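Shown next as structure tokens: one chain only, the form predicted alone.
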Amino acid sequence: MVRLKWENKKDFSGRILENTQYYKDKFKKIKITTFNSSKKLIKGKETTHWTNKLIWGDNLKVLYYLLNDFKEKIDLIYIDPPFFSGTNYHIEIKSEAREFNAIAYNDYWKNDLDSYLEMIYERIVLFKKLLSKKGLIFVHLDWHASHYIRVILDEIFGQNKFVNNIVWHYYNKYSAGKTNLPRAHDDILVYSKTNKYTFNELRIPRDKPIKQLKREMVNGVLKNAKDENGHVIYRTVKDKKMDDVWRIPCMQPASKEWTGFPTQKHHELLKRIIKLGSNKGDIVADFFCGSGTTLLTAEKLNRRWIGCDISEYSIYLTRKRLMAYFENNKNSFKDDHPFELYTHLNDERVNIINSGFFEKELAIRRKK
């Protein structure tokens, strides 16, 4: 087994269960009523039914608080981590009242390549102990750090369970690189957790229909099927097998979907990862879960799902695009708000909630 070594690589399997255990009672529900409404901090009863999870705070903290009662229960994850791009991503906030600049999330590391890995590969192992004996996740990453995460992946997981390396074609970004051939695409790693996990084919419409010699499977050999004279049979084909490249657009400001918050992923792209990795009812998890994408998409595909981002931005625009959702199809829903947000409550994070931010009609966008 090939494995990645960089300076004080750290092995922090003897704190994992001393920090699960510290870590289980410090989330606590947030009750938000409406947009317009008063708010107020409660301790949320357990419900005998599932009920979503929207969690803002530390993915590393969260993580050890979900060991204690998901561990070998999440059926897909996904995340899109830092890319190790070496830029911090700042949005511009408008309001009523204000404009203002803010950082929706570090990508920054100082070309400190070891801080990066660390903090990658202490969350990997906490993934795979998440995640269901059926279950897949998907790494979603760039050429800064892929191959440096394939080589963890491998070692967490094991070489035996890759699955895929999807790579994800984005035909519609503008490039005005001149030293290097456009960079239009990235890669999502696929790896299991066990040989017996959740796969759906999936099928993808063809651009045109084609006329296509029709094969059937003959004592384990795929040969062309023929008619009683012994003539090849033609059909014709609307659709073809989904392979591992995906031509898919990056997100615009034209898009009805679009929020304004940097690194925002393609809703089809999220939509493929769900159907193809997970059925309905499934539990699926985004541990940066950003402006909400893979979140909104699992509730429309009837997925149950749980979210994490420690940015109050990203919970702010997450909120906000599921309520919208859950308003325009209410007569769709028994329950006025079928998700909880919790956090771990400290004084930055009641003095938020207290101002009635999550209460406010803010416009983000990227800054230029």
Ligand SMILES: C[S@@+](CC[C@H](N)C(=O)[O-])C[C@H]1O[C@@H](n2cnc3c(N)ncnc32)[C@H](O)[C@@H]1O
The other form holds:
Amino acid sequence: MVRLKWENKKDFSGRILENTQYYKDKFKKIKITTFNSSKKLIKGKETTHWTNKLIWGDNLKVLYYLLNDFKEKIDLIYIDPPFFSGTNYHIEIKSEAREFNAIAYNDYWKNDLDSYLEMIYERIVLFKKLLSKKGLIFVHLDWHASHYIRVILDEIFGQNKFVNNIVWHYYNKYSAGKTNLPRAHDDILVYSKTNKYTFNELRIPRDKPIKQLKREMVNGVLKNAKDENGHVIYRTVKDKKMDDVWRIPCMQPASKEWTGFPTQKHHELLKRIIKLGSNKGDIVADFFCGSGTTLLTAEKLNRRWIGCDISEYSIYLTRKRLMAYFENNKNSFKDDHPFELYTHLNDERVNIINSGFFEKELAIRRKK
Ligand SMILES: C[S@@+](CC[C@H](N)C(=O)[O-])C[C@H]1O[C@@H](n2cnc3c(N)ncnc32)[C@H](O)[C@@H]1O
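Next block, the form predicted together with this ligand, ref. the form predicted alone:
Shown next: the complete complex, the earlier chain at its head.
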């Protein structure tokens, strides 16, 4: 079997149990939201009481923490990690009192591909452990590293668990490059845990309706359908089976969904992913949640969800986005309080929480 090698590739399988036990009690619920205690009834599921979870912290620790209660329980994992782009993503933050710049997240690795691969590798091993038997994982990358990560996914999930390489073609992104063709797509690598996974066929509208021969089964054989005069019958088809090339624009600041987060993904992309690979009530997780696109989309599609990010700005934006959604739809939630926030408290986080950071009115914008 082909395996990717890099400097200091570690075998950490012997530490998994120890780490899982170590992080068991490390993440605590924090009360910074009026939606702070929540019970959501999911019919037909073994868990009748459920609270969506937004977790602030390094996802490696979060994954070990979750392994205590969520082993083989998560039905769909989508991740949109740093791409090894060599750039840090900056934001401008304005409050009533002051204006300052910050880094939304780092993706600068000093060209050290080994460290980047090591970072992803351990997490992918843990994702597989959390994924349910019917689960799918969607790993969103671009040309910088998708070819390496695909080999890692083959190693961990198995080559025969490869489902698709979805090409997200974003046709509206400006490209200044003169020495190569404009790079206008990302790769979303899809793998399953077993051969029996949730896969819902999706159909999308055609640009123009087409006339198609009507077909019917006759004695187990597919034939052209005919009318009483023996003439073939045509039907007008307005949609088609969705394939693995998705034409969806990049998010634009003019969109009402725009949060100001530099690499916010389009909600339409997440809508397709979640509908394709999960059903109502399933648990969807995003461990690099950024501005919370996956979590909000999962909520709208009636899935349970777990989200995580290391940055307070991401947690701020995600919480704000979800709270605005719940506020605007409160009639449909009644007494249901839809999510709780958890973190692994340390001095820095205590200071941020005590400063009232999450309750502040902040305007966050991508810095060019
Ligand atoms: C590309 S962005 C995700 C954007 C998101 N899909 C959206 O639509 O807004 C990557 C995110 O991963 C987070 N991140 C990077 N390393 C992390 C880690 N070790 N643990 C948790 N989050 C991490 C960053 O803070 C950043 O918010």
